[in-house]
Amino acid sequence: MRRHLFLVAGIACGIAAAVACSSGAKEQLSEDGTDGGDDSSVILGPDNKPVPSGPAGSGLATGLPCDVQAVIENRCIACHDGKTAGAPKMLVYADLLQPSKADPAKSLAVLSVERMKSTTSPMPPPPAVGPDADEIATFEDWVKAGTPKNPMSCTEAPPTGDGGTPDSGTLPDAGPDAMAGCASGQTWKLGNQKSPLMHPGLACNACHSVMGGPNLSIAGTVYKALHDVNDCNGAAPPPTIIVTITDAKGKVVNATVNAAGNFDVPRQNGAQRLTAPYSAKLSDGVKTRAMVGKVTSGDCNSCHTTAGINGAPGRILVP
């Protein structure tokens, strides 16, 4: 995301924008999602000062509760980004208050819950796997409470420097055998064959929310070069690289980077689930690269693309 980066490249998450997968037309929930409702009130940051507002995935304040924002960022905005034909925009608080075209007496938020729970007209549509029970409950509880607006930002103000911690070190040398666009010299060539090694560099949650695949809390790829292309394998052990995620309640989970450079934290329900927002760091046992601030989505590669978007300068880099 624009506001929470490791030194030069770290775990950040943002608008999936279907960059990882083509989706075709999407079933429409309501009108085009033009802004409406009460989004004029000031949103405050942790220091109780006004902060910039913006769409889900940008790292800016959306007006949505953090856990609801996390559901939208992880499960919805690959299509509901305001750019996909037939899919209403679901990026800020006001979008969710828009009336449904199918039933103007219902807001988009209300209809979203119904569609997430539907067995005949589910959202997201097959082949995607629907949101987990906890995610649906989070969204439904918010709707039952009257869709209150969150007066506080879920994330901190953007860092003034590069966003990393002092112990992150200098940029790694990809090595003498590095090839242009793919430092490892190895690429994924098996298409959509299911594997934890598949499609390094692509936005995992975005693809899974459109084309099917397990629901993940956090997923991304760690690289040795800042601008490696999609499907280029990332940093493989040795050394073993551990990604440590800490959630809003202090729960800590670790993910090990695999031979393709990929890492993921599967979705877990109940007491084991992660609560947004999250922070993260990488470690190879000697050096670390730590995130500044917190994020509410776990689709790391959606910002850490080849060129980088939403302020990310490129790929997530090894410590």
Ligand code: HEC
Given for the second form:
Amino acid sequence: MRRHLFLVAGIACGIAAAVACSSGAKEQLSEDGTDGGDDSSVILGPDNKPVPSGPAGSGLATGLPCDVQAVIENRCIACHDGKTAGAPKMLVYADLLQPSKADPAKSLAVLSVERMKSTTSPMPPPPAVGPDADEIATFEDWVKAGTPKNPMSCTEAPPTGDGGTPDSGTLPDAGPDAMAGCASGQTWKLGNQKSPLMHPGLACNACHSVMGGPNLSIAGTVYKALHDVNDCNGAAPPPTIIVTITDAKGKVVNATVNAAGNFDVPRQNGAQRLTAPYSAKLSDGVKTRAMVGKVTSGDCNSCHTTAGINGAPGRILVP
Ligand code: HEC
Ligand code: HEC
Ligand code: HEC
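One more: the block was the form predicted alone; return the form predicted together with this ligand.
Complete assembly follows, chain above in first position.
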């Protein structure tokens, strides 16, 4: 899925290469705030060097403000990925500036605020729980500011430095442990029965934003093997594993890995909310394992799939 989207972005960049993809090209916004639908212009990383851009969820730069990107990644892209009938694509900055179908005088960004607030046709639609006040405010503040493009990436360039290998499938380090399996030998068999132990390995927010379930800021699964399959239970205690998330403002939250290997941080409003991007670190009290890069998506399993996509090596492993 993401490979396809990434290739589309890549092709767009190829066509526009002479103009916008050459290094050093500067973003020119027209008066109405649009950039002519070109979503491939250069975005700078934290070190002020150009970074590759790509769709929300890929870990690449989208041109969206980081907190807007985070809301879209946790709550909207399960449907607005360009593959769901009727739901317009909302993966990069230029997408959000497209005129809406329902009211072409308004951009998708403007209509997003209205639909998130709507009581009659809310986004995300039921049975998903409605957006939090902070999520609406995040969009609304951006719209009120004139939907400016974020010229900076929310994250560093992927470790490969070449745009990464979204949806890579095969791993450079694939050894005997590259075999898909289930190290714990225990699987989740209760379908969508609500539980913190449910569906280990699957992308929690992607499903919750469609089928219901709590609005989680951060959620995922920790495993003992790199390529365990979906619904395979992960690393149960002992030892107790703590996932530590540090947000963009330095706020730190800890989540404890449960008997299914799952962990989650429920979404909070106001001063308690987490601000994207996040860094993540695991500890068993003795050893630690940390993600080098930062992410705006709190849906950890969306990259840490069985094979690993968007440059992730596979599952999140115990320290
Ligand atoms: C379960 C799938 C699903 C999720 C999740 C979802 N949407 Fe939608 N959305 C749709 C579908 C289908 C439509 C088209 C039908 C309609 O307008 O209701 C739509 C329409 C819209 C429209 C109007 C588009 C137009 O051209 O008129 C906006 C704006 C929108 N969604 C924003 C959002 C935002 C923002 C989120 C996340 C906070 C979100 N959606 C989450 C399925 C979804
Ligand atoms: C395929 C869909 C799907 C996936 C994947 C999924 N969930 Fe859920 N989850 C649901 C639904 C649906 C509910 C609400 C069910 C209800 O209210 O009866 C829910 C509810 C929950 C609840 C609320 C429990 C309670 O007692 O109120 C928690 C916690 C939860 N999920 C955690 C997770 C975590 C963590 C993951 C990822 C490791 C995950 N879920 C993956 C569908 C899913
Ligand atoms: C956008 C994709 C993406 C998302 C979402 C993501 N990761 Fe990662 N993760 C990566 C990539 C790429 C790497 C390898 C490079 C690195 O460490 O930054 C990685 C590496 C890691 C590692 C280190 C692996 C090792 O063996 O050293 C940990 C731990 C980790 N991630 C935890 C998490 C947690 C916890 C979350 C949820 C908050 C998360 N990741 C969400 C892409 C992602």
